Amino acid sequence: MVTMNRNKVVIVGTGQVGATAAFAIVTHGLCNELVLIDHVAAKAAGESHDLDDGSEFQDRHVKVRMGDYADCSDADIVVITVGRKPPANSTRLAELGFTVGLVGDVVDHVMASGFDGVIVMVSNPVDVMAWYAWKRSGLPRTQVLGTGTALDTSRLKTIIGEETGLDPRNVGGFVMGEHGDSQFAAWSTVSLGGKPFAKFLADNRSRFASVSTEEIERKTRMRGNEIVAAKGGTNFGIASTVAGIVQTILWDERRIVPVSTLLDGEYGEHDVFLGVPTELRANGANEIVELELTDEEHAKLHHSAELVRSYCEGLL
């Protein structure tokens, strides 16, 4: 199980995303030992002596080398990052039949090495892979887990707080379902200082006349297609989120975050992996929050489960 002495954390895919998630760990301190694997050997060691390289500027000294699976062995957290680059104007799900491959295979040798530690998934779509994942290692659902709507919830507190021009720090609420087109925001649950944000926007008419919750939430589900168009990928945003969940983990700070995780009656739903509210902590995700949502929002959340839940058919 996990050793909670903040010890070691293994990252399957040096790509863009898997090293920009090493070069947060980092960054933050929040391991002694990072290991680097890719099918790619060269690259995982490229990128392990390059971060590795700038240890003497860093708060904290995290050792960071190439590896194989058989480092999975000990283990805290493995974070699995493989895919590929999605082609343009192409969504999550459609990577599915290709990357489905690859996390089978990787989940498979990190079960063959007798880990017991906590799977973060980040390979898109996030929500089949998590599942996939569950599935196929055996492992409790506790322990295993995607990066959900963290990064939709994140961005959505970023938008409205460019669109307030307040601290996105100010926000609470989440956006929930699927990481992807059937994700919605959950307006019931989101406040800006404390507030119900209807409320706030209702009070500050004369300010926010032009800030609509409907571009908000258009806004958030189209952020990471408008970054891909711009620059190619995402990498920073997921990689922050990544970082988070991890410090979270291994930490155990018992914090609340959107990830993608096992649903067994929770909302109505079963057998299926979505984003909703979780508490982490160092064994992984516990406890689901059930918020009171509205009857249209329980309803986006069934659709979005539907939706997740078909392309998982007959991948076992």
Ligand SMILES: NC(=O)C1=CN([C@@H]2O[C@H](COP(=O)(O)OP(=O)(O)OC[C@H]3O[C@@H](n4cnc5c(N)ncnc54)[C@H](O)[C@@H]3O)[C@@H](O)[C@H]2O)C=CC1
Given for the second form:
Amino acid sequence: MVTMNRNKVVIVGTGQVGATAAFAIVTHGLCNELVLIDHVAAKAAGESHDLDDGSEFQDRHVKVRMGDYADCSDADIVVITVGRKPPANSTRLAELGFTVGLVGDVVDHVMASGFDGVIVMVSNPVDVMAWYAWKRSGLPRTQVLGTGTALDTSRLKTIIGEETGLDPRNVGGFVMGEHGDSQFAAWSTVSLGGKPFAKFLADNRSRFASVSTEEIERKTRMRGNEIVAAKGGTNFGIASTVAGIVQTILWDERRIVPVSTLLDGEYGEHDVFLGVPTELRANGANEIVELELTDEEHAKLHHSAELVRSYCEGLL
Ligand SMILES: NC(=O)C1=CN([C@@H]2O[C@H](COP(=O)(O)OP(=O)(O)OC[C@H]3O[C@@H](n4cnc5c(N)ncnc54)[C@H](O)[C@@H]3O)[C@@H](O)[C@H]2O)C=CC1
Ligand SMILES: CC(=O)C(=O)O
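Would you generate the structure of this protein in the form predicted in complex with the named molecule, following the form predicted alone above?
First the chain shown before, then all remaining chains and molecules of the complex.
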């Protein structure tokens, strides 16, 4: 049997997030073809040439070029990063008025091409935008997802690594809910070296006396805002997150990642996209892992759901 491995990814929006995500996809050699679209065509053209110019020194040649919406017709994944650099001292939800028209327009163009792959939403407010793209596109729920709390979960692990001096990859568990101020660390799920995190701290009290879960959670929630204040946006963390999600889908890895996906009865919620652990396969977001949250964590998830739903109201 002859197998044709010709996967194709399109990124719409080649600002700091889109361009850096493109770089991560190229350096990891995730696909055969990467197409960049931006309403400022010169920007997409410049970024695509600049990315392709490193071909000699990449492990695998990913052909990068500027394109248009017709390129979505046979794409496996379309990553949407349109929007603007996050304003300082604002919230992701406050970006809704700016982003919703752009995302609606992009989704219409993508679907007009005959696209039948997976949309990965990055634009903020990402949970609202993923729900909106799902409704507007008419695609099955598996085929539209947002980056959700995947980045926040990676931040939590990174910060635990900073506080303990251990490799962040020793940490398990999830940040869940809104990719925004109502997110929460589901501490009942967090472990280090296979031990529940609270037990790990208790068993090593003298070594980690200064480590506080409240402080770790606060730092995790604030990390994006602090980076925005420091450098006018975030790009590397989200680019790694996008590349990880793209790899998991294209390579059918079946990793469980807290992407933003439709809750349809899971955790008692309906008609809302939130970051929850979800099995990613070649067709996108599959089974949601229903964790045994504490009552307090459950209430926090419900609070995120109510908040995100309230921002979805009236958008259609
Ligand atoms: N989900 C997450 O964890 C994260 C989300 N973001 C979000 O990503 C979005 C992009 O942020 P940045 O790249 O920093 O902004 P940016 O201003 O650097 O780039 C936005 C790009 O979108 C393009 N664009 C705008 N409207 C368009 C349209 N209709 N069609 C095609 N291209 C269009 C612009 O020309 C620009 O190149 C924002 O909504 C930001 O909040 C950023 C970081 C993390
Ligand atoms: C900007 C944003 O959403 C983040 O870096 O978390």
